[in-house]
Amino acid sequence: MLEAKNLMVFFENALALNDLSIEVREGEIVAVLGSNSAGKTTLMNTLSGLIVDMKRKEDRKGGVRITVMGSLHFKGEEMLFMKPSERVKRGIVLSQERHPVFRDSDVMENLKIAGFLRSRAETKARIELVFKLFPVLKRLKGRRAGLLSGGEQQMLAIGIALVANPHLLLMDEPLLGLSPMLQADLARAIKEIRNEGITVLVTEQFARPILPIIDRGYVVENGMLVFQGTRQELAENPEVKAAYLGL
């Protein structure tokens, strides 16, 4: 479904991604594990196309020079320099870290805004899916997003991405800063999202909550791939256990 080969991303002379290659097959949940500054968010920005917008803005204002190299294919189509909006139309949707939402709009308004590229019927069906996955959001649909708790905002951010009708959902550290109970709830929701026919690529620093639900994983350090394997291979690797499972 998604094949990224030899990705290189430079911010001026700083190398953020270094010859990184990953693959996501249809129907999988795949994890990218790494510490802070490992390159996880840069990878997600590259896959979603946000890096293209960042590069254009910096080029216009003469700011930081961003260089992107490599190849990126989604369902056989090359899209390394395709606009983010075009990727969304093709089914690649990013749920960013730290749950960005429209804080002054209520939950229902946030979800409806996310359906601007879809028909009214599609949007309604996707919102029903969001409420099925996150029943608490249905109870809070009239509440302003800025008044939600951190966990509720994270659910809403994922819901916004789901309303855009992804074939491949990119989730950048969705469990960051949440309590162990909420982490477990969101891990279960990610599994349910896959059961709805949506392929998932998720990044995390701490692998323990998501390890039981993933099919495969990649470990990234300093923008480089250092290990890859199945869920079992990750769980049995001593270095992965020490660094990302707390064992």
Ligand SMILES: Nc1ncnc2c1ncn2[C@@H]1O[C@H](COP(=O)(O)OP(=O)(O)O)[C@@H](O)[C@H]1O
The other form holds:
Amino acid sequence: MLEAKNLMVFFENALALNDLSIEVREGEIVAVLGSNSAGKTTLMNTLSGLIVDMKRKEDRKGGVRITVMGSLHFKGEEMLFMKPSERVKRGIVLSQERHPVFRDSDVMENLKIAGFLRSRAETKARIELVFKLFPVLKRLKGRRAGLLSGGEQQMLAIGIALVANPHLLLMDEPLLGLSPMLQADLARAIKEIRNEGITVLVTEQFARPILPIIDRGYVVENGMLVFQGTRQELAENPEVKAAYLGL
Amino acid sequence: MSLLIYGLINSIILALYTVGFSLTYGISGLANFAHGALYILSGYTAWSFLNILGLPFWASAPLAVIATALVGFLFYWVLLLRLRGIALAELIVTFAAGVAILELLTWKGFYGIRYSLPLFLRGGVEIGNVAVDYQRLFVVATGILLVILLWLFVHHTKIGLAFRAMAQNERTALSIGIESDWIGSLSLALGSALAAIAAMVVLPLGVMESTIGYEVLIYALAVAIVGGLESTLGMIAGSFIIGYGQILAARYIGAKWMVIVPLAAIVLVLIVRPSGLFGKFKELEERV
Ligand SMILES: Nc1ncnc2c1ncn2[C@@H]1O[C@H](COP(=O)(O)OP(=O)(O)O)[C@@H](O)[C@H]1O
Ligand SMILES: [Mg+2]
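Switch from the form predicted alone, shown above, to the form predicted together with this ligand and output its structure.
Full complex below, order starting with the chain above.
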């Protein structure tokens, strides 16, 4: 479904992604594990197109020089330099790290906004799906997003991405900063999302909460791929155990 | 009683001057210093449709509004695209474009009594014992109606919701497929259209002059700085503070205080609580 080959991303002369290749097949939940500043967010932004947008804006005002190289295919189509909106239309949607929501809008309005590229009827149906996955949001639909707890904002951020109707949902550290109990709940929700027919690529710093639900995973350090394998292989690899499972 | 009514009318005129300026800024962080120039330009555009093409006013006015929106839209793609996010450069370029428009109008000889838009309502009523003409009542109605329509627009249409999204969090908006440059240019077009709508209802009250462009910009800035640029409510409050301030000062101190009040308000607010425009600019710089 998604095939990224030899991705290289530079900020000025600093290498953030170094010859990174990953693949996601339809119906999978795939994890990208890596410690802080390993390049997870840069990867997600490269796949969603945010980095191309950032590059375009920096280039025209002569700001930070961003270089992107490699190839990116989604359902057979090359899209490394495609605008974010075009990728959303084709079904790649990113839920960013640290759950950035529209803070002054209430929950319902956040979800309505997310239907920008979709028809009214489609948006309504997607919002129902979000409420089914996260009943809390339905109860809080009139509350301003800025007043929600961290966990609720994370659910809303995922909900926003879901309303945009992804075939491939990218989630950047969705479990960050949540209590272990909330992490387990959210991991379960991610599995349900996959069961709705949505393929998922998710990043995390720690493997433990996410490991039970994933099919395969990649480990990234300093922008480079250092290990890849199935859930089983990840769980049994001694280095992964030491660094990302805290064993 | 007359103070109350004239203060109200004056405040609503100020709100009409400001609403487009603060809308563009609120959505895109773009301070359009050509706002006043676009206001008066739309007046001359309507005048030309009326007197050169011979169109009736009910056609000239909407056409002028559309033309002004188009100018704002083109401003974005031609002048501002490469500067987006550099607040100071945006300010200088829009201000320069505004001055160019105004000086061009002066140079081409667009001044004098024959340059005025027709009153479309004649006559008036007495409220209490104060005579108010229908045109001014129409201005008040337009101001109120516009605020209501804008509220409905931004809360209940797709583009309006996209405006709200971009105003709150550009990157999240981007990640669900909303594009900054489209929203930026549409917000500038809408802001310009609002300047033109204000011009169509307010300009018939007097004679047109290009210097009105500077006046409208200063008044809009004063309202925006006093009320803060965060909210519609702040803008309305700012309009009423300066609107009534002007009327009171003109009555009890002297007529020239109409101009001094907004300038004094700008200086005062920037000294005492510089969190309006100034505060926002600082935030912008920190983000870069
Ligand atoms: N906008 C940027 N400008 C300069 N360097 C950046 C920028 N974004 C990320 N980087 C660098 O790229 C590397 C990867 O960062 P990031 O992708 O955010 O890692 P992670 O999400 O895994 O914590 C880091 O060294 C970081 O400093
Ligand atoms: Mg990150």
